[in-house]
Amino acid sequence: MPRSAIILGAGMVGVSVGLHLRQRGYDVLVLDRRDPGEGASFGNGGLIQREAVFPTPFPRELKELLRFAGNGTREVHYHPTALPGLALPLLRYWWNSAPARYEALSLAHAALVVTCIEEHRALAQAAGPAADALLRPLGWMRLFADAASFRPALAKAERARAEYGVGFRALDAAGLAAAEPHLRISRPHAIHWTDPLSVSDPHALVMAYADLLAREGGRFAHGDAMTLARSGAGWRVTTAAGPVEAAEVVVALGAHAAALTQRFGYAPPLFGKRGYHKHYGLTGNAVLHHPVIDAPAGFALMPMRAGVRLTTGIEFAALDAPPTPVQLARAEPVARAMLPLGEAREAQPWMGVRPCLPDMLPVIGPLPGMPGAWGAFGHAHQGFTLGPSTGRLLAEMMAGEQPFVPVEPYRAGRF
């Protein structure tokens, strides 16, 4: 009899886990309320970030903390009523961002990140030419307003190249203008990260991987993950077509994972960073050739099939709080000063939640007190990047194979 697994969550991580389990002979069912890729995977910046070997630390300089505390920036917005519930995980995030602890955690983060291009390429090539064509070798650019902000970023880039083989090139104002002639601003410095892949339609890539899983015999169903229950030695969940049972279950629910696992006694300190996006056309013959993040502006502009995607920074709020896209309202006039944007192509912005853990590492592995249950969540800003790598690693663990990277840093029991 083939081994069986229910995967809760049909984002990039869940679909990738399903593909790797199916390749190992598992009977796989992926369950979600929505169709594949319609959660956080839909609204990311569309980057497969081979350069992101150093995770995003919590700010530690008092000046920067005070600036964010004013709640008026484009980078960070928060709901005051959400802060009491976020205080402990954010404090642990700050604690883990101390230099010595951060350096140790960065090693484990980088161990996964350096595999992301090869793992995505393998799935995209198996999915077919249309999927592979979505992976554009454009890299992305970060722009700097002055030498004071550019120098430490350049030093970090040089370290990433020396330690992890990360590719980049430093640009001056003329080099940036040549690469992006339609930018309306001039910046004296930029870093062009050359390794990352820019995905022209993130949702289409998840769907391509989902179609591959379906062709290989995996199944998809709509249903509520919160119906998960023990069934003898295995697990049962209710789908729109009725109950389904399997020997094992994988929790790949992103920011909603803890709401499920705590029912079974495991309550990781998971918290969410909300983000928004809208698409815009460009007027005249203007073109944006690369994804761009302007460091002073605090937002990203990404060339996509649907138009130029304006993505915001971080919003801290309760998971069920109504959208408050104030960062988009702050960002749009600045973005129009940078590029000749036309009308927005959606009436309402998209909103999603990045699932974060306070040590900046995901949970990948067996869940404490839940025999036959496995976790794959907490990837923060890198779920889209690390989906295939996570899928391979977890499938190797579940199948009893030798994992291709050390698993200890990602164990669920560390909390």
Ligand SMILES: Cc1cc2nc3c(=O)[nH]c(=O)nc-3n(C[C@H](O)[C@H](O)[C@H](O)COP(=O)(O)OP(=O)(O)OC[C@H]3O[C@@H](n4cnc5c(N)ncnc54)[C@H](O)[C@@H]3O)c2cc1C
Contents of the next structure:
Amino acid sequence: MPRSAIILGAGMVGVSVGLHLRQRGYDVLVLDRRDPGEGASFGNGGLIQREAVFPTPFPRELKELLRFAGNGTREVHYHPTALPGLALPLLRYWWNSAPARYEALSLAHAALVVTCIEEHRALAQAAGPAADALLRPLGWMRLFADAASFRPALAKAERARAEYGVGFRALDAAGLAAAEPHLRISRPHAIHWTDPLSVSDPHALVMAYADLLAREGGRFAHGDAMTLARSGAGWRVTTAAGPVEAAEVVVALGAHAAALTQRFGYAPPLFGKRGYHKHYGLTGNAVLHHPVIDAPAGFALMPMRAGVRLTTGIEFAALDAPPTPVQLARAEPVARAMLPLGEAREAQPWMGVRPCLPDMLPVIGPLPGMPGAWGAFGHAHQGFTLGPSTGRLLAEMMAGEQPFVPVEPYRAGRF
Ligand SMILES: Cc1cc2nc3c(=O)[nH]c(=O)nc-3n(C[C@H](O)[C@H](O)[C@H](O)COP(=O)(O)OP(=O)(O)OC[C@H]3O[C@@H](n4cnc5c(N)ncnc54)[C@H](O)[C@@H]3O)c2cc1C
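Let's compare: the form predicted alone is above, so bring in the form predicted in complex with the named molecule.
Let us now look at the entire complex, which starts with that chain.
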């Protein structure tokens, strides 16, 4: 009898877990209330971030915290009503971002990140030439307004190169103008991370991986993961086509994972960082050659198949609160000053939620108090990057193989 698993969540993480389990002979069913890749994996920046060896910390400088507290920046927006519920996880996030703890946590983050390009390439090549063509070797650029902000970033980049082989080149104003001739602003410094892949359509990549899984015998079903129940020694869910049972279950519900696991007594301090996007055409013959994050502007501009994708920073809000895209409204005029953007291509912005844990590391492994249940969630700013690496690691653990990195830092019971 093949081993069987129900995977809850058809985002980049769940689909990647499915592929790696299928490779090991598992009978796999992926359940989602929507089609694959329609959660956070749909509308992100599309970067496969080989450079992101250091995770995104909570700001530690009082000046910066006070700036965000005013709730008027483009980088961070919050719903005041959500703050009481977020206070504890954010305090732990702040605590974990202190230099010594951050250093230790970064090691475990980097251990996964350094594998991201090979792991994506392997899946994309198996998925076929159209999928592989979505992975563009463009890298991405961060622009700096002055030497004071550039210097520490350069020092960190040099560390990333020395310790983890991260590739980059430092650009001055002339170098930046040569690389991006249609940018209307000048910046004295930029870092061009040269390793990352820029995916021209993140949703299409998840769909290509999902199609590959279906070709290899994996099944997909619509349904609500909240129907999960114990069934003998295994697990059962209700799909649109009726109940399905399996010996094991994988919770890959992104920002919604804790809502399910807490019903079974496991309540990780998962919180969301929401983000928005809209697409724009470029007027005349203007072209954006690379994804660009302008540090002073606090948003990203990504050249995508659908147009230039303007993606915003972080919004703290309740998971089910209606969208409040004020950061997009603040960013759009600044983006127009940077590039000759045409009309927005969507009337309503897209919104997604980065699933975050206070120590900046995902949960990958068995879930406490839930025999036969495994977690793969909490990948924060790099879930699109880390889906395939996570899929491989979790499948190795489930199949009893030697994991390719030590798994202790991602243990679900660490909170
Ligand atoms: C603006 C923005 C930009 C980003 N840019 C990048 C980037 O450039 N690179 C990068 O690596 N990462 C980026 N990220 C982060 C990345 O998108 C996420 O970390 C990643 O998509 C998480 O993948 P996931 O599979 O865990 O979750 P999701 O993609 O959210 O998948 C979870 C799935 O669970 C399903 N689900 C939830 N509840 C239920 C339920 N009750 N029943 C059934 N199904 C359910 C959802 O429908 C969804 O399909 C960005 C995120 C945002 C918001």
